[in-house]
Amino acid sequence: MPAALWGEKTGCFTNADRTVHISHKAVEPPGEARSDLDIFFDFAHRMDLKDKDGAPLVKWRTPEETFEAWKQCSKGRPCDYSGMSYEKLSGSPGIQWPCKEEYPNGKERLYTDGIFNTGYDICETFGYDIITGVERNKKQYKANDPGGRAVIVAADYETPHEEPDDKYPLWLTTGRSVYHFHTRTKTGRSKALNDAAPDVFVEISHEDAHSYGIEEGDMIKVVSRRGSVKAPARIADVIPGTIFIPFHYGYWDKDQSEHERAANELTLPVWDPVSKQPHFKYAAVNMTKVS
């Protein structure tokens, strides 16, 4: 099922600041690829859809009609599309939800009047245990209901699954590169990105680079209690006692015999209780420099 890419398809998205944008299709998707839209109504009609009277579940087949069915849904909640069109869309550089009667234009600040939709009679989802990660239920929630006021969930400090100690004695964190997205499956085939940071490096303080014999372009090797990188050493200032790799490196476009790139493999099998979202960002480890 080759899906088309954006520019190979119509359709509107919405941004983190809630403005709604629309995308016309630019030019035909290449071979047999569709959008998925396109997929999602051949499958439906494949597997025979229904709603409970008996008619097919799916009763809309373009991107716009699919809007409309979107608008309808989204009607009296929070985010409320009902007001938009895909010719309004077409004429404005975005609109912010929700757009209704009383903003046909959207709106573009929440809560001004200080009310937020933290009700019980029309939340969806009832907030969790932030430390145990345990769901919270609608009778529980009513018990202590905010009506309308911001929720603010406070915990207890926790310390982190692992500290430094003797063996392992540095703070290791682990993030991006101006260069590349996540693991390069795109970026690393860009000539010009991928020539301005082809590989992995440690970036180490001026301070450990002294303690430890270290200078700009050795090679040295981060060892934790899971895995190992090896990469030249980049002197840079950073905070003495934390060294940080770049996670973007594995081995889709290398021999993994060649060297160990990946610094995801030092982190923690830990993940957050309620996000899920792993603990990628930090670890405890140990550097040497190696021939």
Contents of the next structure:
Amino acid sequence: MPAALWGEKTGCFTNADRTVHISHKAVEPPGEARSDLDIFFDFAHRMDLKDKDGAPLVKWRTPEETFEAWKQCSKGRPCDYSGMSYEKLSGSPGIQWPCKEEYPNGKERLYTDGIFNTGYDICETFGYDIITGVERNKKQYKANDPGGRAVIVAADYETPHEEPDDKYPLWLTTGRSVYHFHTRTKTGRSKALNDAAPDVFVEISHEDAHSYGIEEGDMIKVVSRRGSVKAPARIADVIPGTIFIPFHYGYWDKDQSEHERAANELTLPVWDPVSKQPHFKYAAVNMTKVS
Amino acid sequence: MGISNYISYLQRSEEELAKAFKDVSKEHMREPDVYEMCRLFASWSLDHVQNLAAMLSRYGKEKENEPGQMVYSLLGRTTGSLGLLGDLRLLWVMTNEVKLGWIILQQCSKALQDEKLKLACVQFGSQTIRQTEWLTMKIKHSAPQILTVPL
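Show the other one: the form predicted in complex with its partner chain, since we just had the form predicted alone.
Every component of the complex follows; first up is the chain already shown.
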């Protein structure tokens, strides 16, 4: 630590459609920042990690040597990188794995023969009960062998974890702004993006604005069972009974007095049983005008 | 017929189980997945209670020689994470007892050639199985942390 960022180190990215891109170092990292790889080498050296023959475990010294080691590791596996090289990647707009003798420039489409890696003797996970999160085992899977067909998993309807009531009569939903990514650690530092969307707001419907006596720009306090947010109102095309707050505005860049702006603090500490993703989405809230 | 007594016994067991799930969810509100899942399971068990009542009305209720009640006391347990492990284990025992109840009833339904009863046992019994599976998983996840990490 500290670690270098994109453009300050050489390495490869692989995205969700299997395309591998190389990214070359363009500038030196600032101050004492080092690439993740250098930090990893340092760590391995200090931990004195050894291989079975007593020699140091980590035998590579450069990004390219590391990539060559990864090629060997992935060779023969579904995600085969063995046909790629830094030279090849540098001269191309990206190469998809698998990239091997059979597909020297990568394979664009998988499963063109209609055969998937879903045989019970091949696959390594077997699905879940999507309500309880309990993992299926091989025996259960084999007993109901789909034989290559897709399995459509159904679930019974469940009521929301929290619904509006007398004390918290509105639905809150949270979401994104087109100008920011997550907690604004990058986008907040771009003048253009920050200027376009500098601060948190609450979107309410015309109907609710009218019944609450709220006008555009009025400061509102939104409260749930877990927290509160203070933000100016924006009257928008929202369903009456529902309000919207963008979730990007935490308070890492604000002092103590300005902490009531994190939309996710209003939401429920509930997560999806299988993926463990937090709900972060809806809550029952009330709304008052702040004089 | 003994079966109506058994349906009655299973109904009381599910009612106790629903209460136990509710109690555990309230006791361990700080564990969001325990809270949410136990509340859901309580609603399943209560649903089973209602359905068993409907079955009972078909078979008629008998008063004599009622089998004993499934009574497990949740009193006197320790609080904190050790309490959680104890409560989960107790729920596991209770839920498995109920699971056995559905298996027994399902066997009887086959002997009586009562297809409607059999389907009901398959449907509700499978929910009980899912309750036991979650409890086993949660116990497996929590036990090492609770028992091996020094306080």
